[in-house]
Structures are given as structure tokens and as C-alpha cells.
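The chain that follows stands alone, in the form predicted on its own, written as C-alpha cells.
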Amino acid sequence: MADQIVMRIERRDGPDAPARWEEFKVPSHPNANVISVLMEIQRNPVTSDGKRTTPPAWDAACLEEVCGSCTMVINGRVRQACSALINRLEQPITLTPMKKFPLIRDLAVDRGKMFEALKRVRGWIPIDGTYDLGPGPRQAPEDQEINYVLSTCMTCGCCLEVCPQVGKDTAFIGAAAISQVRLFNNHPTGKMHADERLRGLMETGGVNDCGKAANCAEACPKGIPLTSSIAEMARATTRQAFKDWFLRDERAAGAGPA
């Protein structure tokens, strides 16, 4: 391992500020990750050419690849900074923010649209009341196996960052929200509101806007089968469309003259 770590960071002081590159050199430490190097730079924000600058901004929380907040583009690949070990990265290490999300500052972006997408598809299990509802319905082992993998989504944004259908001028909600519909519709209690979630996916920007590039599954740090979720939800929304069509016909027939 080299005695020094060389890191180049794309800096912006705000969403509309011009971009600039700053290079830093910090002492190398065993088992260092990108976050630990950023913290070292934060303590002493001096560039390689000796100029003092502002500490770089980024997001981080759990530092164990669970929260998804430290997602950034490292050496051209979108991933979590906490699990990116320095001794496995080619130097100089380049850090840039994700480009499919509104920039806040430096490496920090606003992932709010992912949470708005979860609101749209009702990505939760509604519970009526605060009393103990008991253990709930039993789940088949096959469903438990699928649901566990789907539940590891940390809303990190990697799947949206690599998706060619996601952009400023598109409405596509992305693979994460679609996969969460599969998760909650596969839950024995969540099935009660499955129709509402599927109708959320049938709106503009829903599952039919997927271009089938399959970049999302490759980029997902948790290995979630996102393309399988998209295919499954595409079939489910088709069935829901037919179901809604027949229900409309039945209501229209019932509302006709006696």
C-alpha cells in the first residue's frame, strides 16, 4: 500500500455553483475506507498544493452499508463510500456526486424523490390502531425467502443513478419503488392494499416506463433481483388493468336503467 492516498473530489458550493476539482493527499492507514479518508480531509482541508479550502460535504450514517446515505460515484462506479476500501481502489481516487439527484453541495445529494415514489405506491403496511394485533398470518417459507432479499433495499439510489430511463425530463420512479411494491404485495397483511399499490405503478412514470436495460440489478449493492421484480410487477399491473376494466363494466351495467 502506498504511503499516501491521493483523492480528487468534484466540489460545488451549491446546486447552481460552478464545479471545480480539488486534490488531497492524506497518510495511508490499514483498512481505511473512503469515509475515513474524507473524515481525515475534513479535519485538515488543505489541498495537495497547500491551499486551505472548505471541508468537503457528504452524507453518511450507519457506516455499515445499511442506511444507503453515503452513496456516491467512486472511480466512475456508483456505490457506498463506507464499504469502498482504499486498498482495493485505483489511485488517484475520484469522487463525484450522483447525477440523477438534485445536488445539495459537493458529494451530498437530495434523494427525496425516492421517498416520494414510496409514498406514491404506498410502500408500507397500514395498521389500524395501536393495540396488539397478534402474530399475524403465517408466511410460506418460499415467500419469506423472497421477501427477506427484497427488504434489504436501503433506498441508496444506485439503481436510479445507472438507469437510462431516470432523468430530469422523465417521470420514471425507478426500480427501487417497483421492487418495494412486490415486497409489500407479497406480505400476507400487505395483500389487502395490493390493488392500490399496483394502480400507483400504472400511472405515468410507472413500471411500463422501464426500458429493460437491467443496469439496476447489476448496480444494486444488496444483490436484489430488481429485474425480476420489474417483470413480476409488469405482469401484476396487466392483470390489475383487466380487473379494473371488468369492474367498471359491472358498475356501469348496475347503474343502468331498471
Given for the second form:
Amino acid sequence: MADQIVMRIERRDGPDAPARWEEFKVPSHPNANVISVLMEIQRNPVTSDGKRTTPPAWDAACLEEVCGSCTMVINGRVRQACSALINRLEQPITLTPMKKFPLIRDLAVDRGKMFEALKRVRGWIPIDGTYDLGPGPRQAPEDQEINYVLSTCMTCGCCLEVCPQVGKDTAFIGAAAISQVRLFNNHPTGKMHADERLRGLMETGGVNDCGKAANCAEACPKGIPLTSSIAEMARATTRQAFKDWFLRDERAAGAGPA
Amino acid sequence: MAERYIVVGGGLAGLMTVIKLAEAGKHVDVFSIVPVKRSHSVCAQGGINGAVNTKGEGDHPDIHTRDTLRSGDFLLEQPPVKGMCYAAPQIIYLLDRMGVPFNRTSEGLLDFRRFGGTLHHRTAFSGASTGQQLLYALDEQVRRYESEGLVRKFEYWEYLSFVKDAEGACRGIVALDLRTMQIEAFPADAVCLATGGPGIVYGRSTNSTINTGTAASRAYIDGAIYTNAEFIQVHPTAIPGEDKHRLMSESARGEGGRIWVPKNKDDKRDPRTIPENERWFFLEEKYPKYRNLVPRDVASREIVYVVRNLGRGVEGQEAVYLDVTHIPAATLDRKLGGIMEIYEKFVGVDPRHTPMKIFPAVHYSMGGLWVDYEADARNDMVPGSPRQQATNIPGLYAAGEVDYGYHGANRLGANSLLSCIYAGMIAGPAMISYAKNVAPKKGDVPKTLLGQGKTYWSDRFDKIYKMDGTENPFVIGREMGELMQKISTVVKFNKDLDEGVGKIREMKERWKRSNVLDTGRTLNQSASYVNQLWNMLELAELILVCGRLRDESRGSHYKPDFALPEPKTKDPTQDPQWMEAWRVRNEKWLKLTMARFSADGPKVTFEPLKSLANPILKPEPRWYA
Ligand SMILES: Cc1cc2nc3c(=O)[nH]c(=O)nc-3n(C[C@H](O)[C@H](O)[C@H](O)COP(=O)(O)OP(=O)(O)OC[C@H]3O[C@@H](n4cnc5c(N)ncnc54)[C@H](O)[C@@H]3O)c2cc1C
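Swap state to the form predicted in complex with the partner chain from the form predicted on its own:
Next comes the full complex, this chain leading.
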């Protein structure tokens, strides 16, 4: 183990501030990961050339890869900083913020648009209320297992960051939200409202904007089968388009599927 | 004008409170330092308890109540526990209806597994990331209300304090926009703090980095009573780490995982090659009934004893084996996948084939803000009473890990997700009753009151930005954590606690010589940390002082100098001498530790439990052997 960890961080004091690189050298420590190095820098915010600086800003919370907060680009690859173990990274380690989201400062970005996308696709089961209405619908263990994997999406943004169709100004909703539609539409109650979610995916920026680069599935830290989610939702939206066309009179009369 | 509601915190407790308010058609503002979907509740792994009784074991909410009270060694009010345990099956069904992908049986029913401190299969689970799945379900329901315009989210906002009127009632909050560092005051008729636990006071714990307890600490500084601060749960099984200790859920043992060390202290062999009869399963040996599933305080104490007192840590380290290698890998993936991955990712070893090395770590705070309750003569909780989850500050409520109410001296595994959701379910309606019936008599929140709050905090932050001393606040924070770990976890001694209080006070002096490190006005995490650190130091002092004053051993609070001896009979009730000592101890100490802030240190009193006048269950010896 080298006795020092060298880390280079791309820094900006705010969204419109110029970028600069700062390098830090931190003593090696057992089980080091990118977060423990960033913490060490907070305790001694001095660059390799001996200049005092401000501690870099970054987001973090759970540190066990379930909250998605600490996502950033590490040695060119987007991933969570907590599970980026130093002894598996080439040095100097470079940290940059994700580029497909508005920057807040340094390594922190605003992923609000991902949460907005979940609103657009109506990503919820419309329960009647929190009252005591008895057990939920039965489900086959196989269905639960499929849904469980889809449900581990932590809205971290890796899939958007690597997607060629996603840019700061493009409309594409991205793999995460599309896969969530699949999740809710697979649920016995969620199914009853599949149409509205699919329509959310048929508008501009919907599932048809996918360019099939398939980077998303590879980048997903949770191994969610995003490309099959997209393929399945693409088929479902096509069916939905036909269905809507056939039922256009009923829908216009307000009697069709909600 | 319609009433205004604020919920601070978007973990399970906060979101459930929001849902209850929005479902009643109320407009709610929810504040959270992180997007609510990233709240600490995502960390929960093992599951949520409810006596649904699908395994033919005759489980019942009454047995769940008893297990909870016993596990907490009776140091809590009983009716809320009964309310929670009776609501539990319905809560699990509700979560299921919301779409939580709970594991299923072959018949398509909910599956349940075992957890510590009970002999029943009572824990519903969604792989080994139950908290994540539960939080997402509530997050989705809240998003639905958000899209209907009933909920406004203030994410990346930090609660600084509540706004207090001349009568001492809460009339709103002051909060900091972490992105712009703007400070604002928000009026409200009722406020609920659902800000989670204080693990970061201990530096490294199983908690998220945002669990600083700072909101609760500040509420205490502002006059809210803090109860049972000394009761901090140390979880028996975690992977020690440099940035945090990562939990290996109790569900690993619930699914059959076994704790052991080699029988021969100097055995250096690869654990996989050590035959069964040369392994010492010390928990199974001492606790034949509960085996590896004794309550957490008991298991942590035994592990620490084996490692530190007997020097039996494996491979010369502070660790024992947690072994699941005898369970088929496919079963492990299906039921414990999440934690198998955590171990693999962070340790680099496959736990399906090699025993894990684990050690206890700070995990959960049983103590927290004092909250009231109202029950009828049959000890049933009164629906919609404004006293449910109410702190001593009128208009201020607390729910979730931040309240003290449901776990006594030691929390039962998988009871926290439940208590968070139950507390949220009763806090919402209580806030509505208060806001409708009590708050209107007070009229609109005076503008001057809000202005004063905003000015106070703007001034305080201006001072923080000017702090240019020699002390790095993050260094002080780390030292605080190390001190707390050392003297106030599994085994405590008065001498250490006395010294510790002195050391924390020194750290407070050093805080005054802090350097803010950053004077920017965009996401200035250092400035926010400086403020939080002060609150954490107050909380650390509180935990130590309360621990110092409680001269007994109960649940997670263990002082060898004040522990009852082991009874002479297997069943302690058959040892009259022991029973007498137990009775005397309870007479003196079966009381809540109630702490009020003062500038010279916490003012602590020990106050009797009101529900013991008409208990659901009379206190009985807590014995698991
Ligand atoms: C690793 C781990 C595993 C666990 N597993 C289980 C389990 O299997 N079963 C079980 O029952 N329990 C488990 N627990 C315990 C359980 O997860 C927690 O007790 C519970 O999730 C706490 O929920 P909460 O709603 O009270 O708070 P949290 O989920 O911690 O949420 C707190 C909220 O408050 C916000 N907040 C905090 N401070 C401020 C502030 N100053 N201003 C604004 N917002 C603020 C945060 O942003 C967050 O939204 C586990 C705990 C850990 C650490």
C-alpha cells in the first residue's frame, strides 16, 4: 500500500463559477474509500502544493450504496463514492461532478429533474387511503422477485449520466423513470392504472427517444435490467397507442379507461 | 384561513405524518436536508415487525407487546406500545397495498422471518433492503399528494430552530437553504420533528452521515424535554470501517446465521477448515432458547466480553465470525441479497462462502424528545387526541427515532420501522386536532415573531462566517466521536463518564476557536457543520451526564459496578434474594431520565412512568438464558 493517496478534484464555487483543479495528498488508511478521503480533506483542507482551500462540497448520506447521494464521476466512471474503494482505483484519483445535471457546487449536482420525471409517469400505486382495508393482493414469488430488483432504483442518476440521449437541454426522461413505470405496471393494483403511466412515456422525451445505446444497464450500480425495461415499455406504449386510438370515442366521452 | 402544517424530516416517520395530514386535505410543508427519498430510513435492512401470525405459531399483538416491553426492560409508557403492536398487522398490509415488494410464500402471501428478542416469525421483509422499499412506498404516496398541490417540499433545507411565542408555544420554524445559505422563517400552527437519530455524535456508527441529531438537540436547547438520552443501542454485528461501520442485519441470524470464535484461542486456521466441534458458539451455549437471537444489548455485551475480556477475537482482531455459509447461496441471495452485496462490495470477500468478521457498532438511539400520549382506561390510545406524540412545547410534535417513546432501554430489532410509521400515523391527526382547536385561539403568527427568529439565526450565521480561529471543526467532531465510542457504548464506568463530560466541555471551548474554513454562500457545508457541531456537543454532554447519573444496569445501559448478579436459579423468579434486589433496583430506577437544558449543563430528574399505575404488563425480570 502506497503511504499516500493522491486525489484530484474538479472544483467550481457555484454553477457559473470557473472550474479549477485541486490536488490533495492524504495519508493512506485501512479500508479507505473516496468518502473517507474526502472526510480527511475536510479535516485538513490543504492542497498538495501547500495552499489552504475550502473543503470540497459533496453529497453523501448512507455510505452503503442505498441512498444514491454520493454519485459522482470517479476516474471517468460514474458511480457512488462510498463503494469506490481506494485500493481498486488507479492514482491519482480524479473526481468530477456529473455533467448531465445542473451543478450546485464542486461535486454536488441537482438531480431534481429525476424526481419530476417520477411525477410525470405517476410513479405510485393509487391506494384508496391509509385506512385498514385488509391485506393487499396476493403475488407470486416470481413476480415479487422481478419487482424487487426494479424497486432498488435509488434515483442516483448513473443511467442518465451515461446516456447519449440525455443532455442538459434534451427532453429524454431517461431509463430510471421508464423502469419505474414497468415496476408499477407489474403490480397487481398498479396494473389498473397502467394506461396513464404509459401515456406519460408517450409524450415528448418519452421512451421513443431512447437511442438503444444500452449504456444505462451497464452503468446501473444495482444491476437493474434497464434495457429490458425500456424494451418492454416501448412495446407497451405501442400497444397503448393502438388502444387509445380504438377507444378514442369512449375516451372523448370520458367513459374510457381512466 | 386554513391551518398550516410543517413536518421536518422525510424519513418514514416524517413521510407518514405528511401522508396523514394530506389525506385529511391539509396543506403541508416538508423540510429535509436531503431529498426525502435519500433519507436515512433507506438503510434499514432486515424488516418490520407485526404479529400477523401466518406461521401457525399463535403469535398475537399481545405477545408482540410483551416482547417489546420486556426487551425495553419496561422503561417506557405502555399504551403507545400496545397501540403500535395492535396496529402493526394493518401497517404491514397498508405498505403491501402501496406496492412494497415484500418477500412472498409459495402461496403468494407475505413471508415473515425471525428477528432478535422474540421466538416468533414476525418480521415482514423485502430482501435485505426493507427500509429502502418502505421509504420509497411512502415517498411515492407523498409525490402523489405533491402533484395534487397538497405538499410542498423544501429539500436541501436545514431546520435551525422552532419559533416560540411569549407563552412558550411553537409557532413555526427557522430554516436554512443549504444551496443559497439564505435563512427564512416559516409560520405554522403545528410542527412535527421527524429528524431521526443522533448516530454521528459517535462519529462512526451504522447511521447515515446526516444523522447528527442536531434538530433534536436544538429543540432541547430551546426547551423541549429530552428523555432517556443514555440509552444508545449498540448493534452486535457490523463491519468496522473508516468512514462508517456498515451493518450486517440481525436478519442474517434470523435466517440461521451463527456467531462463533474458534475454541482454541490460538487457532490460526482458515475458518472454513475449522470443524464444527472446534468452534465455540458462545451465544447458543449460554442462551439455549433464543440462541443467536437474544436481544441486541445482550449479544453485544457477550461479543465484547469474548473479544476484550477473554481476548478471543478472531485472527487477533476485534472481531467474531458471523457465519451464514451453511445456508444455500440461492436462499441467501433471495432473502439477504442486499447485505451479502454490502459485505462483498466493502470487504471484498464473499460471505456466502467465507464467515464474515463483525463487531458491535453504535446503531440507534432509544432516547429522544419526550412525547406525551393519551389512553383510555383500557389502555387503548385515544384516536385523534392532540396529546399523541406531543412534546412539552405546545404545537411541537415529534415522531420516529427522534422520539423516545417505543423502545425503552433496548429496542427490539425490526420494531423501529414500525414505531416510525405508527408514530407518524398518530402524529398527523394529533396535529390536526391541535391546530384546529388550540392554535386558532392564538390568532395569526405575528410577523415580528418570525422576524425575530430570522434575525437571531442570520446573526448567528454571520458570526459563524467570521470564525477564523485555529481549530478545524471536523477535527473536533472526530474527537468527540472517538471519545463517545470509547466511554459510552457497551460497557460504562462512572470515572470515564465524569472525565468525558469534562472533555466535551473542553471541546465546547475549542469550538469557540473554530475556523469556519469557508465563507462562501453556496452550499457552504462547513458553516452548516459548525452550527451542527455545537448541537452535537450539547447532545454528547447530555448523553454522558444522563449515563453518569443512572447508577444501574438496564438494557443497553450497562455499568458493571451497578449490575445485578446472575440469579442462582435458571428462572430468576425462583431466587428470592435476587428478586428482592431486582425489586429494589426497579423502585429506584424504573423511571424516565428527563433532561431540561440549562446554560450550566443538563438539569436531569428521574420521573415515574404514569402507565405503571395501571399497567398492561407488570414489570418482570428480563432474562433470556
Ligand atoms: C443500517 C441500519 C439498518 C436498520 N435496519 C432496521 C430494520 O431492519 N428494521 C427496523 O425496524 N429498523 C432498522 N433500523 C432503524 C431505522 O432504520 C431507523 O430508526 C428509522 O429509519 C428512522 O426513521 P426516521 O423517520 O425517524 O428518520 P430518518 O429516516 O433518519 O429521517 C430523518 C429525516 O430528517 C431529516 N432531517 C434531519 N435533520 C434535519 C434538519 N436539521 N433539518 C431538516 N431536515 C432534517 C433528514 O433529511 C431525513 O429526511 C436500521 C438502522 C440502520 C442504521
